[in-house]
Structure formats: structure tokens, C-alpha cells
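The form predicted on its own is given below as one chain in C-alpha cells.
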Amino acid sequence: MVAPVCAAVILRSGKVLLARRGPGRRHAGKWEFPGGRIEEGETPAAALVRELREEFGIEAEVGAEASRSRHVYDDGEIELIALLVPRFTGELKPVEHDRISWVEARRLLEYDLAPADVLIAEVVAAHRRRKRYRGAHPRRFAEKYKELGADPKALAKARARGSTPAGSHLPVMLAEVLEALEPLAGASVLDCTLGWGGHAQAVAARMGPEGSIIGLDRDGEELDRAAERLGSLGGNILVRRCDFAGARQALRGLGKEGVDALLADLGVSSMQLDRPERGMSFKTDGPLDMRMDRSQGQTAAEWLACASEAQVADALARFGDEPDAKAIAARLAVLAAAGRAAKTTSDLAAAVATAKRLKPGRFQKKDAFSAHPAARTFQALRMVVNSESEELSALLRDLPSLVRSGGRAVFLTFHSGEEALVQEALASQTVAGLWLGPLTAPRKPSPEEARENPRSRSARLWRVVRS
């Protein structure tokens, strides 16, 4: 027979109450969370209210359950249910204890605890109060603890308002990508831009135990996270840190001449966009970095400091299709000359706003589906800093040698510059007989996906089959 017992985690000013057992009791001299037996017909909360009234003379307000565990003693087994007590009224007057102490949660395990109370102390000590944020809802990336913790309700709410949940990435056109890469059973697949691994995870589920995936990414920080996540799912997945221009060398290093399917998702992952320290987004203030690989190369701030006004204007026009490229470049040059060069994402966004003569209220996105006035500028600088056009050109040049006869190559592009490079390369290679023709128009995301994931709305899917 298991005897139910309740225990109180009584909180006051960030500390927890411990009481020391008096002489003549089992485990005398040891510390415990006060409580007692749950009588037949009592709920744990009602029993705890009664016990605290009898033992300490206080009226307690009982909250959520903190832990539940079982313990075996010589005279039987107990089920110990610990409940939070956020508030109480009255003055503590111990009856069965000879001493009480208010203890910081992190120091609970320093006390000589009764055996059954150790687990409660471990649970409470491990808990950390989340950082508070201003306003009714969290805005900063690190404060979105529910989304970062993969809380289902928080994830659903984020998607319902047209946002990508913090710390995750929704794979773009997933169903269409899987269809374009088929057949996948037993195939070897090269994912040139592994990112969060959303596409790779779905591909691995389709290919079976005989298939294999090689995932490449130049972003070592996100590659480590993806490798850990994908590794926990099982499957034959290898990861290598390199840009997609190094795909040919990566395959040779693995002793492979080619693959059955190749995927290159040219979009920026949500984790990179959402993390303020990466400096890729106007949403939150952060250092103007923008590098995919933060271990090398110039930051966006450093490139702007070295580039001429004409070079900045050319980059914004060429890589961002920015209609106000000259005005923005001129504004950045004025700031640099005055010793106020853009060093943060907020600096850059403010410069764009001034150049476009926009008031603060008009410089905000209306919703997740509208374009931000600074989006083209941020895109262009990111492409320059990471040499994205050069990298893509190199991958397209090597593409026919990476895919076996009958193999499939799939590209996801997100803006006109990428589309032009991919279309031109695939069209010319198709004319040369390297791909089965004719080259078809790219597919677009469904209206449903564009609503659920606004970052997919500019995506275009290109597919070719090796001759």
C-alpha cells in the first residue's frame, strides 16, 4: 500500500522555506519541505492547507505541482507530492520542527535533507526564473522562452499570426521539394545548405536505411545545432562545414563521384535572421555583422567603412533592386564623414529611413506579410559580405559533375538576382544536353503556405534531371 504524502515548496522573496525535524522523529535533525500525510478523501492541496495550518499556524495558498516521486522505507512506501505555495498569511510558528530557514533555491542541496526531500530540492534548485520583459508580450528573441522551448501552444500562436517561431525554421515548399527530389528510396542526397535541417529530416524519412544524406553549411554555429538535432533522430546523415561552392571538393573528400539528388535552398535560415547577434535583421538591434561564418571575413560594418559611395550604391541596386540605392549610399557616406558610420542594425535601418524620407511610424512593417522599407538594403549587404553571387555561380558551374545520370537537382531561389543566375545556368546547360529538356518555369509556394509562412512567399523552385 502506497501512502500519499504532501510537501510544501513555500516561496517568499525568491527564497524557499526549509524546516528541521525535531528530536524523537524519524530523520531527526535533517531538513525537509514541510507537509504531511494526505488523508482519505483529501486532495493534495487540501491536505497541504491543513498540514500547514496545524504545523505552522498559517493559511496557505496552494499553487501548481512541483514534483512527484515514490520512496520506500522499512515500514512501507510513500508517494511524495510537492506543491508550490506562492503566498500565505499568518506568522510561522513551528510545532513539530525545532528550526526553520529561508534558503536561496540554488543552495537547497547544501542542506542535510531528509532522503525523500532531495528530489524536490533538485527540481527547485534547477529552476531558474525567466527574465522579465517589458509590455504584455515578449519581443526580444531571448525572451520568447515558450517558443524556444517548443511549447505547442506558443508555436501555434506564432504560426497563426504569420511568424516563424523563435529558434526554429519552417522548411520552405517541403512537399514540393520532396516531390521534385523523388525517387528517394536508397538514394544519396547532397543538401548544399543544411541550415536547420528541416528538408534533410523529411528526406531522411523518405529514403530509408539504405539512403544517405550529406549536409553542407558554412555557418558552423548553426551546423553544430543541426547536427545535434538530426543525430538524435537517427539515419545516415553526414555533415561538413563548407560553403556550397565547395560541394565538389566535399564529395571528393568522401570518395563520392556524384549523388542521386541535390538540393540548394538559397534562403537565409530563420535562426540567422532572428538572432540579434548575427546582425542580419532590422527587427532587433544588434552588431552590423551579417557574416554566415563569423570566424572569418569582413562584417557588414567593416565593408561599409571601406567601400566608396559608388560601390555601396551599386551593391544596393544590383543585389537588392533598391530604387533609392543612391540616396541610401549618400546618407551612409554623410554619416561616415561625420564619424557616425553605421555599426548596428538600428544605425543602418535609421539611415535607410532618413534616405527614404520616412517618418518613424511609416518605417514599421504593418504585419508579417508586408515588406519592410529596409529589407532590400539588408539583403544586398548580406549578399556582398558573404559573396553569395560568386558562391552560387561556382556551384552552378560544378553542378553537372555533382549529379549522376538520372539524378535530380533542385534549387530554391528567393530574389531576382538568384533567379537570373539559376535560370541562365540551367538553361544553357540544358541546351548543351547536360539536363533533360526543356527547362520548365519554376514552381511557387501555395497560397496556404504563403499565409502560414510569409518568408516563403518569394520562393521559386527549379528542377532539372541529369541526362
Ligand SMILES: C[S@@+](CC[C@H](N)C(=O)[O-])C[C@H]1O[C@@H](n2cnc3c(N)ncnc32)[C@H](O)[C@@H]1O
Second form
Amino acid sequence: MVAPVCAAVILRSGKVLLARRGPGRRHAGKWEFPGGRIEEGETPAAALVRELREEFGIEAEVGAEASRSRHVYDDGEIELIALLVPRFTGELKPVEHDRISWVEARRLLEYDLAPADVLIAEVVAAHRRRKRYRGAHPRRFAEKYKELGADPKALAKARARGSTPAGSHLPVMLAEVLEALEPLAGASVLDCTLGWGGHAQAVAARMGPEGSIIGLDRDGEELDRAAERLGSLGGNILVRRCDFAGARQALRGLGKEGVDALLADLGVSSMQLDRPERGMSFKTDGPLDMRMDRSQGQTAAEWLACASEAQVADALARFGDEPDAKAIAARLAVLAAAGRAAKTTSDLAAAVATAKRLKPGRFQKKDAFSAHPAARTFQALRMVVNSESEELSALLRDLPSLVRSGGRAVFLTFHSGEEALVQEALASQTVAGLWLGPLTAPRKPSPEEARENPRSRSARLWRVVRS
Ligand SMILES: C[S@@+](CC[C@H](N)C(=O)[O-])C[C@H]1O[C@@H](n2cnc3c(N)ncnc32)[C@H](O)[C@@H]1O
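Given the form predicted on its own, state the structure of the form predicted in complex with the ligand.
Full assembly next; the chain just shown is listed first.
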């Protein structure tokens, strides 16, 4: 059996904390990155927060994973997961260590380290030393290690220039969502689109320890990260991998008939858009995948390879309101016939540029607020690949059975297709007496939010109260 162990790369003013093992401990006298065993059912982040509280008296904020490695000892094997700790509060008071030292990353390997900790030191030292990107600023997702490690200055800078820090998601219309959901102490809340957990985290804080949240998402990859992040913050949050069509069954499986509040923040998260390997964005080159759940279904490239020119044109017009739908479909058909079918996000963006007769130099977004010429095509294909309309319709159909009498349902939509489905379903269910009417017009984000977070600008918030 492999025993999981966590370790902290605690950062302060460019230095890293090492602690020396006290007498009577295995490898006494050796230096290590603070940490300890991960108990059963605990996430690495939660274990690290606990260990640092118990062994050093500090409250840690845990960031990205720094390294993961296996080590075989005489009495068994361990998996060592090192996580960055960009911030902590409290005064360091070691309980089991006899010394601590703040060390420059490049000097870590000069210390007499416990065997398993050498690899962490190598990774951290190399990471700090090596110039990982060209030019003055990192451009690619993986290079933005400061944002990924939750470096406060890097996060503030990213927000100030109107971007979402890499690896996170700014919850849209947060104050309005809280107002609309009205999560009271002790309430149960179903977040059908957990994503990064930004809304869920704020709802949990508002409800206090008696409230409970069930967080669903079809994206298992991001769900694991969200579960770990939310777990380290404490709170009563249950997480399940599930799509909209399975929400009713998931709730029943947890022994619940309905909840006091339900949230569906539609579309994709910033993390999905930003990770090149997900193939959802025209901004970075990656395989043309676009699936929110990469464990099943066709990728966008596979769908394009099977669809006829007419089906592609229809999808682009229907799900993207793309005025040049026919020209783009024709260009993709020409490329496929020549054995050059679009396989990457760059292939698709280039095909759109050619179809729109744009020169590569002009095929640029003017600023964070203007729409990219390929945005509609990417949105439409993403909707097809993920059956987004069918999924939303299934959720809207089951909605009245998911929310208790007097409970609330809140939807955040981001384009006209979603708006039409939500408005039509809520209006007809209101007429049928399932919701207290009349259905009011959706709310928009404030001008300040639209300016600070360009991804929020098309958001519309719909709210209904169960009769
Ligand atoms: C805009 S993000 C949610 C962000 C979240 N509210 C936050 O504050 O971090 C939308 C999330 O919904 C998920 N999603 C989209 N369609 C879904 C579906 N049909 N079933 C389950 N999850 C879905 C996506 O995978 C994505 O993680």
C-alpha cells in the first residue's frame, strides 16, 4: 500500500521555509518541507492546512501543486505531494522541529535534506532558477506559475488588466446571486455548476456551518481541484460528478427530495477556457477537443470529421448566430477534402479567418472587451459537442422537482440561445403555477463588473421562487 503524505513549499519574500526534524524522529537532524500524513478521506490541501496548524501554529492558504513523487522506504512506500503555500497567518511555532530556516530557492539543495524532500528541493530550485518564458511576461497558461501558485501580487495584476488569474474563475454577479438565492443559515443549496466553486464558497460563508451545499459538475478534472480547494476551506460541501440530466437522481441518491436554493451558472469556466489541452479557446493552440467531460463523447474534431457541410453551417448559425456560417462550413469542407481537416484550435481559428477574408494581422481582438472573430464558431461547436441545449432543457424540465416550496432557482445565462431556453421554460412553468409570478426581466452585471471582468459582460441573471 502507498501511504499519501503532504508537504508544504511555504513562500515568503522569495524564500522557502525548511524545518529541521527534532530528536527522536525518523531522520532526526535532517531538514524537510513541513507536512505530514494525509488521513483517510482527507484531501492533500486539507491535510496540509491541518498539519501546519497542529505542528507550526499557522493558518495556511494552499495554492498549486509543486511536485508529486514516490519513495520506497524499508517499511513501505509513500506518495509525497508538495503544495505551494503562498500565504499564511500566525506566528511560526514549531512543535516537532528544533529549528526553522528561510532559504533562497537556489540554496535549498545545500541543506542536509531528508531523502524524500530532495526531489521537492530540486523542483523548487529549478523552477525559480530557470527562465521559463520568452520576453518579460509569461504568456502561456503553464508559464503563469505565480498566478497558479496564488501569488497575491500576480493575482492583483491579472485582475487589474481585466483578466482572470490562470487556474481560477471569478464568480459572475456574486452579490446579485447571493441576494437572489437568499441562502439562510441551515439551508440546503444545490450548485449544478460548481466550476471553481467561487459561488459555492460565498454561499457556504453566508449560510454558516449549519448550511449544506451539494456541488455538481460534469467536468471531473476541475471537480477534483474544486473539491480539494473547497475542502481545505472547511464547510459542509458535498461534491458529485454529474450532468444536468442526472441532477435529480444525484439528489435522490443523497436522500434529498428538494433543496432550498438552486444555482446554474451556465457555460464554461475560465479554467476550462484557459487550459490549452481542453481545446476550448481560440486564444491558445491545443487539440480541438472542447468536451467538458473528457471521459466520454466525441471531440469537436471528431464531430467535424463526421458532420456534413450543411450540418456544420446549421450548427454555427443556430448555436453561434454566426453570420458567416455557410462560408466557414464551406472552408472547413474544402480543407477536409484536401486532407487538412481542422484538428487544432489554431486550425479552426485560421479556417474562420480565411472564410471571413481577414488577414492574419487583422485577426486579432482589439482589447479584452471586443469579440474575437472566431468566438461564435467556438461557442457553437462547444455547444454541439457538449449537447448544451439538450442538457439545459433537461435541467429546466426537472427544475420544479428539485426545488422545495418557497425555495429559489437562479440561472446565469451568457448568450441568446441560453436566454431563450431559460425564459421560455420559466415563463411557461410560472403560468402553470409552479413559480410565483410574474417572471421578471433578467438582471445584468454592473458596469464596474463588466469592466473588471470582461467574461461577465453578457451575463443575465434569472430568478424564480417556488410556489
Ligand atoms: C461558468 S462555470 C461555473 C463557475 C462557478 N459558478 C464558480 O463560481 O466557480 C460552469 C461550470 O458548469 C459546468 N457545466 C456546464 N454544463 C454542465 C452540465 N450540463 N452538467 C454539469 N455541469 C455542467 C462546467 O463544466 C463548468 O465547470
